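Below sits a lone chain in structure tokens, taken as the form predicted alone.
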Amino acid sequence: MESQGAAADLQRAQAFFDSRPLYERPLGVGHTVPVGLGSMSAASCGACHTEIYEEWKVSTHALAWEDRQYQVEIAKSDNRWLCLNCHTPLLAQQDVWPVGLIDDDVERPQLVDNSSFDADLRGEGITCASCHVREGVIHGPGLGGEPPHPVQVDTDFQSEALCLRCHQATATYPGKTFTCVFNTGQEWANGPYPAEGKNCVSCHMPEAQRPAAIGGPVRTVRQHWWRGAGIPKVAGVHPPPQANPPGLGLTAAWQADGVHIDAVNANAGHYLPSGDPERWVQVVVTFHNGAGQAVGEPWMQRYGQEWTWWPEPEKHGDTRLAPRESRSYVVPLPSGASTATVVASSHRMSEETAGYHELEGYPLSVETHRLTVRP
């Protein structure tokens, strides 16, 4: 039984949360197990939702606490309360919890002993229950059916509203080298996408056609891999191809005055790339002659932002593709040159950046195109 003490530490969290803005709340509490459930782990949720649960264990949600970047960024300071919100979303998976700041300073936060902290739920980072699991009654989007355990049918779950919580975070905090930048939501909302009915859930969660649970009939459910740039948080481990396809649509053509390089954002709702200031694409293109030997330099492009963090972060440029936007370009051909190879890649950061945080093996991009073109 929660003892009067961690109630009132409890109550006074979620009060200190909900003076603050959205993003910056937890999804729940996680404390009460649903009637039907053995646990509130994955493993629990997977043992009917079998290849559900496969899915979210390659996915970028399931690394969310154990991601080596992520724990480097939260050892840098004392606002890591900020960042277990999204990358631990239940306040059972959180060590302390805040309950209030110290002369309003994010870095001074007044702290308590989560008394009821889950270890091991906390690993599974971003879990089945984070988005499931409300107050003890598990949320869904409303398949029918006769589930073994009641389900609460949420229209969050067929819109953007809950991918928002964490992936539309936007704030800066004088005097501080760290901001939020994460405004996929709102990019989504200035594009073409909206008006025709698309949204987070539309791309990122496509849909098949299966068994929601071992022995249910075949229906039309949501895949949990949540398609993105398809670069791994863990070498090995990452969903299959099929399930990230590019956001660029990359064509190319040899013509008399060059090979001529056509850029598209064709499949991200959103600005490409989005979420990480640090993320870029590049399109590259070589050239050989006929004894495979290179001529010329190679040409580059870039797509991405460019931000210095000290003393204060500040944006400098920003050349990242919006919702369906093209661009065209035409790269010369130099003396000797018979074959032309176009290729584009996604990044997570640059190597020197890896290399500053001691990131050594981690991994940094994903080819995402690759083009020969001749006359």
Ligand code: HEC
The other form holds:
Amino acid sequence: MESQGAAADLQRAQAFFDSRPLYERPLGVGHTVPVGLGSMSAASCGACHTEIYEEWKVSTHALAWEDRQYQVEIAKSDNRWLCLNCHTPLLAQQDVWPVGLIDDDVERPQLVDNSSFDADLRGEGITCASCHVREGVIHGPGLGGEPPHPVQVDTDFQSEALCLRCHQATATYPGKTFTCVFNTGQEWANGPYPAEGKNCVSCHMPEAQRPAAIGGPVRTVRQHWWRGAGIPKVAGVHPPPQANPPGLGLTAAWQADGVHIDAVNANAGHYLPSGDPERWVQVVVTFHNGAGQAVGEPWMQRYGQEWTWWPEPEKHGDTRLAPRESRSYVVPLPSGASTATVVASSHRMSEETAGYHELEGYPLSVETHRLTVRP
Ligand code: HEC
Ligand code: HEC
Ligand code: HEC
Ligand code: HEC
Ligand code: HEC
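Other form of same protein, the form predicted in complex with the ligand, not the form predicted alone:
The complete assembly is shown below, putting the previous chain first.
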């Protein structure tokens, strides 16, 4: 670790980041508290923006640093500096800054200590300031009113642009065992939703009629839940199901030749599932007889990707559902069956991967549908 004084280090880090592609850069610097405010912590914003704060607090964004899976993964990474730019995206939230790469190797960064590192702000992950504060000014969609802090209207907040900074990043790193495969933005752009005027914000930040700050006028504002798949990071902590429905639409009917299943990506504006390549959605059918005993073998369908990571990442399969894509199946009836139970669930990672990371007790999945079908 070397240092040339705080201002010089910051300049070198910024020059380094400017030489890198957009998805390898932090969102902002974030050292300057806006005039009129005492702090940049989410709780301090929450003193006035109460409901937004309560929503954000249980979001995955708020847990982007503390997440146990993230912590075990970065502890093993030599490319940690890359991870920080999306999970703690202000320079003020980062303990060390890269100022160069030895032999142009992303796993051999030259690091300097950040002398104005704010550990509490880092703990908040993707916090209010990460998205909203730039050079001591609050950026937003343009509400009007009389905020006690400087405000700048920013077109990134009136579209999907802010979201894409982190949710659209694809890159390969030849010779390395990692890759960057966040393609949610492209999946959305290729689907039917842009033409219908629906973007990330329309679905993940639903509208509400309420004051944007306590004591202010009722306005059309946006909820800050970003529920997504709804698999908690901490058991019991997650936005309510109404924040966004599950992506999957599922119907099942008992007919003479078997149970007819229709699975459709009814609600996700991108592939189901999107984002992290280890995620999958599954549908399982089990049968019982009149005495309640299991008969036949369970039937299962899995929607997800297949990758191997060594010696280099390689994709072997992809059975995910494109936006609005539907698939139909007929599941044969085992003899003696009188009821079928159809259960769908959304998974973050397999038990095997959780075991490898020593993530005992970490929530791995959430049930989204349970249907009982009879003749
Ligand atoms: C992941 C980025 C992100 C984070 C984190 C975030 N916001 Fe926002 N915020 C947005 C976007 C995008 C909008 C604009 C939504 C629209 O109107 O289209 C917005 C809008 C707002 C508005 C204007 C009113 C409204 O709801 O449209 C306020 C006030 C606000 N945010 C405060 C906060 C506070 C306080 C926090 C932390 C508790 C926070 N935001 C965290 C992205 C973020
Ligand atoms: C002392 C109260 C107070 C605090 C603290 C506060 N705000 Fe505000 N903020 C307001 C008021 C009032 C408005 C205007 C609301 C209105 O008129 O509907 C506002 C507006 C906003 C807007 C909308 C800007 C626009 O026009 O697009 C955003 C975004 C925002 N605040 C974010 C934050 C963030 C982030 C923090 C913490 C770093 C914060 N605020 C702290 C009171 C506060
Ligand atoms: C600074 C980078 C960044 C920005 C900007 C950002 N996100 Fe995220 N988002 C993340 C990360 C990182 C996670 C996952 C955190 C984790 O799991 O540890 C995430 C998680 C999510 C999830 C939850 C996924 C789940 O199933 O739990 C949704 C939904 C989401 N983001 C939507 C959005 C939308 C919509 C916007 C734009 C308003 C946005 N994000 C802006 C980085 C970002
Ligand atoms: C038409 C509505 C819609 C649009 C548009 C949309 N999403 Fe989603 N998104 C969903 C739903 C519904 C889910 C829940 C999927 C599930 O059940 O796993 C989801 C899930 C997610 C997840 C979690 C991964 C997963 O598949 O579960 C992330 C991350 C995400 N969305 C980000 C985004 C971003 C970024 C955009 C804009 C490029 C966007 N979404 C556009 C509806 C939408
Ligand atoms: C370009 C931005 C970006 C970078 C760089 C990045 N991430 Fe993420 N990360 C995301 C987004 C977006 C999500 C949410 C995707 C989803 O929910 O499927 C996420 C989610 C995660 C998750 C949670 C996965 C889940 O299923 O809930 C972990 C763990 C994680 N990232 C670890 C890392 C590590 C380790 C690194 C560095 C090697 C890293 N990330 C670098 C954007 C990024």
